[in-house]
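Below you'll find only one chain, the form predicted alone, shown as structure tokens.
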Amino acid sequence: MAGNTGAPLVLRLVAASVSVAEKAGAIVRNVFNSGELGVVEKDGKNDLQTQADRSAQECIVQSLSRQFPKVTIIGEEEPTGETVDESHLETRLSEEVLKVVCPQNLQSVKDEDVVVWVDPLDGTKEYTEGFLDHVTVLIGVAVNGKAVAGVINQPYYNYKAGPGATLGRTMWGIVGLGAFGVERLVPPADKRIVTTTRSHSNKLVTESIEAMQPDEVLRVGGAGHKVLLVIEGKAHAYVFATPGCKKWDTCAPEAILHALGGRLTDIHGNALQYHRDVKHPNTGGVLATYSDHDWYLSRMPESVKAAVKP
């Protein structure tokens, strides 16, 4: 349990989140295997919720809130008000995380300084359509409004390897320490690859992508998945010049990307804020890069920047 270790709060939170994210990833797979997805529309056909979203959020929020009752936890899904399914709870802490030394600037963080941002199933539309490699479970840790740590579980990592393959992977990172479970790879030097939304495109998104003059555009689901494409060298930049993304979509991926030396801002170059009382939408859009962040900012059309206010 969380109270049995003298490790700093941030380290214990990340250690708990790694175990919880793995449990949530297993729930996501189990719901899919059951064939009973329980799909409901939240705000139109491109904003869906499934039983996996609801159960995975219960797993994450209830598990963390029991261990860290004074920490603010904000999840994408509205609480159901139903009795907690005790089988969804996870109390273990990742020993791998507890072995590392917490960065000096995060060693004395207090509960009231922390907000945990949770997307229990990022890429729900893709999940319902069988694009399973787009799906991630995201748990981001913010301190005084800044993303400082993140955990990403990919429930279906390796799912195309055939029957009997081990599914899923979990990666985590802390700014100032580095990231684990994922390797930062260099994207191709001879061309420019940009990733963007698969199902939430509009005129502003199209104009901003064209301004980057990419050789290839990867249109995929899930903000977590798109940032992973940047981290793993499959794309040079993730460009999303519209307000559709939320804080729970970006907190965990931003922290891991920053821990590896990449950068994530809005399309004006402003840092995203993750205070407990901040508005949930990233109204200024999202730009995540492996490198050359300022170049991508400089290419953003003025007409798009005028339309997408921070």
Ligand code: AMP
The other form holds:
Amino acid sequence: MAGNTGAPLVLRLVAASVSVAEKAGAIVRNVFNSGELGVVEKDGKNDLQTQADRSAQECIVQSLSRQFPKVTIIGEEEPTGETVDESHLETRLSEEVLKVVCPQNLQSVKDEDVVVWVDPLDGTKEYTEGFLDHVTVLIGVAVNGKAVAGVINQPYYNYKAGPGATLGRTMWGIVGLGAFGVERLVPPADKRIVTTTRSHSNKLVTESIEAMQPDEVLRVGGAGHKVLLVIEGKAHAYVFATPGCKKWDTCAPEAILHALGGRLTDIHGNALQYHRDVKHPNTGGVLATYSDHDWYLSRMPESVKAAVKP
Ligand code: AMP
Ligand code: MG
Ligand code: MG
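Given the form predicted alone, state the structure of the form predicted together with adenosine monophosphate.
Once more the chain from above appears, this time first in line as the rest of the complex follows.
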């Protein structure tokens, strides 16, 4: 059990989250295969919840809270109130994580310093429309309000690669240590590629993207997916100049990006806060880059900045 190993809390949390995210990713695939998505509109047709969101959230929150009863865990979905399906629980720890040396500044973190932010299925709209590689499972670990560690499972990674390819992958990272299961790749130097939302666009989003003078715009689903595009050199920047994206969307991706040397802030350049009492929406928008972060900040139109306040 998690409580019995001598490893620091942050390492045990990440080790548990890697196993749990893999299980949640399998649940996401199983629900899709069943054909019964059980779609519910939370707030209109662009804010959906499916059986996969509900079951993956149960898997993650129940599995982690049983192992870490004193840690605050905030998940996107409301609890269903139904009896917990024990087959959704996962309490193994990833040995790969337990092998590493925890960064010095995170070795004595206590339960009360931690908030775990959970998006059981990021990219729900795209999931319901069959854009399966846009989907990720996100578990972010914040310590004293800062995103310090993250786990991302991409359940449909490789799904277009044919039957021989291994489906799905899990990445994790700790700021000050590095990231595993994903490699930083450099985007093309001869053009500027910007990624943004596919299904939650508006005038502010469009105006800010135009101001970046992109050669190419990748309109795709999921905050986790878009940060992965930045990490893997498919895009130079993820620009989302409107509220709508929440703390559970950014905590895990921010930590992994930061662990690899990138930056994620609001569109004014402010760090995002992840305390337990923080408001959930990232009201100041999101900007994620590997390099030239200040250039993107400087291009942001004043009218957009005035409308998208932290
Ligand atoms: P997207 O880039 O559209 O996939 O959005 C990234 C994350 O932010 C997803 O979890 C979305 O559900 C969430 N999000 C962004 N904009 C909105 C919005 N207007 N309403 C609800 N959720 C949103
Ligand atoms: Mg999300
Ligand atoms: Mg979600």
